[in-house]
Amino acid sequence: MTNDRPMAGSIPLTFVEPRTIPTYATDHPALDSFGRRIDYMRISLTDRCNMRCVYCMPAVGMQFAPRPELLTNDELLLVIRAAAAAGFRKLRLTGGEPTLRQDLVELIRAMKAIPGIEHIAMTTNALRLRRQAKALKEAGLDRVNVSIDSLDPLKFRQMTRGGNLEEVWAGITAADEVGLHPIKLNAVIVRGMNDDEVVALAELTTRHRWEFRFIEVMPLTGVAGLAEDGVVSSAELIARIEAHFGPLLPYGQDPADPARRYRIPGAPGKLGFISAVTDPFCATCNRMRLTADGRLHLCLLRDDEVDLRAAIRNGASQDDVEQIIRHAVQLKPWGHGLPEGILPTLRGMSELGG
């Protein structure tokens, strides 16, 4: 896979608000002004969060949305019709924690309900996820990822500043037993925090059917500092994992998944590396961010948003909407600046959801 730049103009690297939408073809799906199918939405419910991740949020001086400056349920369902007639088929639900929505269950169920949408994911620290995985199931949700960065009870209640392991357990026993598949099991390595035990986490793949992602630490808003010193390549990784398993195997890559993937001889599931920082994949990025406030953010490690809610409650139609998403994908960056030294700063991975 390369990262290369293709020979093409540059994207305006500013804060982007709707005023004069160009008219878009609406009978073929979105695609970037790279040729990138745009066709994968993540929707971060809201900003609040039942734990505090050293690598998501500082320890002290969150600022969460005021509720009126949230997408309502109906602004939200709006944008998702919009998004499927542009050609988006795939939904994950971030936060923040997703889980903490009061209308989580029904949110699904409409999202589903809508035409296009093929596939809904949630990614969660699944500290709720125990209560509610059989109505999220039912109600049409097809899988789930879940963050686990320590197997240690003590550092794992240290990472996240008060997570409970025995809880996260339970929900990813709750999802595996309800056919949330395939079970991804996300953890963010932090030199000096958890690298110390990345073989006994790849360790569970040879003892379950689920995907092991290591994630390398970014530095955004909010805990940058920690990415100074902090990220253990996934190069790093694989060589640990080696050394003790044996080479690795690699194992059928999908284009658009960010996620090297391998599998450790003999073991039913599977690893996953991926490295925004060190390996990024921005080639074959298909995705954008919807924030729990309403804007497009067009890319992760980049300040450029397209401001959805403003345009909503000016009086913007479905249609006028799709519009403004296709244009959205029109001025999504090739990748992130982080080579030229160019840091994000206007959201933080808690408004983002990774």
Second form
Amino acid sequence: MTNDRPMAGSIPLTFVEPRTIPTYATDHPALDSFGRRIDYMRISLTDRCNMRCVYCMPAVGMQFAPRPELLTNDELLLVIRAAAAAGFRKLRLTGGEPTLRQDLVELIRAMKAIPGIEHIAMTTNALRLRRQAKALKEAGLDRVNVSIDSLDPLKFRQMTRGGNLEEVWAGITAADEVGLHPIKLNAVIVRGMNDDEVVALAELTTRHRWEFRFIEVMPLTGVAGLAEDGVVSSAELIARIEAHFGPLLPYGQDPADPARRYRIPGAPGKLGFISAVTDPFCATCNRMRLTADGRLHLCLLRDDEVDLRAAIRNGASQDDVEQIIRHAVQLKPWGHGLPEGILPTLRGMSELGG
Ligand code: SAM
Ligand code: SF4
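The form predicted on its own done, now the form predicted together with S-adenosylmethionine:
Zooming out: every chain and molecule, the one shown earlier first.
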């Protein structure tokens, strides 16, 4: 089964008219209908990117949202103020490539000043991080995750369709120097591409305090064919790493963290395994996603969305938006349907931010 095709042009949405939804109490954090506390918003600042990773975007046929469709800075800050009022405490800036967003430093400064927002992280390919790290840290960014799928410059260029590994290392070094800690590095492992590097990637944690996270490739629109044959399960990765380093030591699990964490005995860094496909973590899900075009995407691997942009452009106040966000939290599905063969079809990972 495959759903490879260019990004969908029109997305069916739930448009929630503020007057038609129940009134939610505003004096407590948002719990979804399964009792999960939802306090983490992943914000796609743009669907554009300066790389074209094979597991994220198709080689041809990408369509990007026209600029007027993206939330403006004012609209974005309105959403975050409303989300903070609804109990969201942690933000992650992602994309596309978040460092391509104009006024990123000013945006972060404004986000960090919003009462209730306690923590801001960013996931980046780091191509622009060398020059930006210091200003981002000073503006209030707390930490970064950097994607790095290979230690071989040629393979890295192939997997990212053009990325420069040297620039990425320079970005990681800059982030380290300015204290964007703890630094986490992400690799999506694709069979036949970079699965032969798993031990070398894990070995980085024996020399650095970083957390290295291995991510199972997910079947998002545009790359589902790759995911079909390319998934290397976390169990297989752990077995390969243990064959080299000996048994891994489990490392304090944070229930809100999708990564199952381990340590190579004696290593200063940690290993994380994110197994959305073979061992989902839906029971402890604490997150919602905001797309660059202003939709709340309720589960990464499902198509359900609630349109905030339309509400805002129809005059919704911050209180209205808070109520819509609280309502969207109630609509959040329990989990994804991959085991039943239900694949997301409407958006690619570069629109959703991982
Ligand atoms: N451009 C930034 C980056 O690459 O770090 C942020 C956006 S990217 C979409 C966010 C995360 O999603 C990255 O860690 C990336 O490796 C991951 N990702 C992209 N496509 C994926 C897929 N099909 N399955 C699993 N993870 C994926
Ligand atoms: Fe760009 Fe990140 Fe997607 Fe790679 S994973 S194409 S860097 S958005």
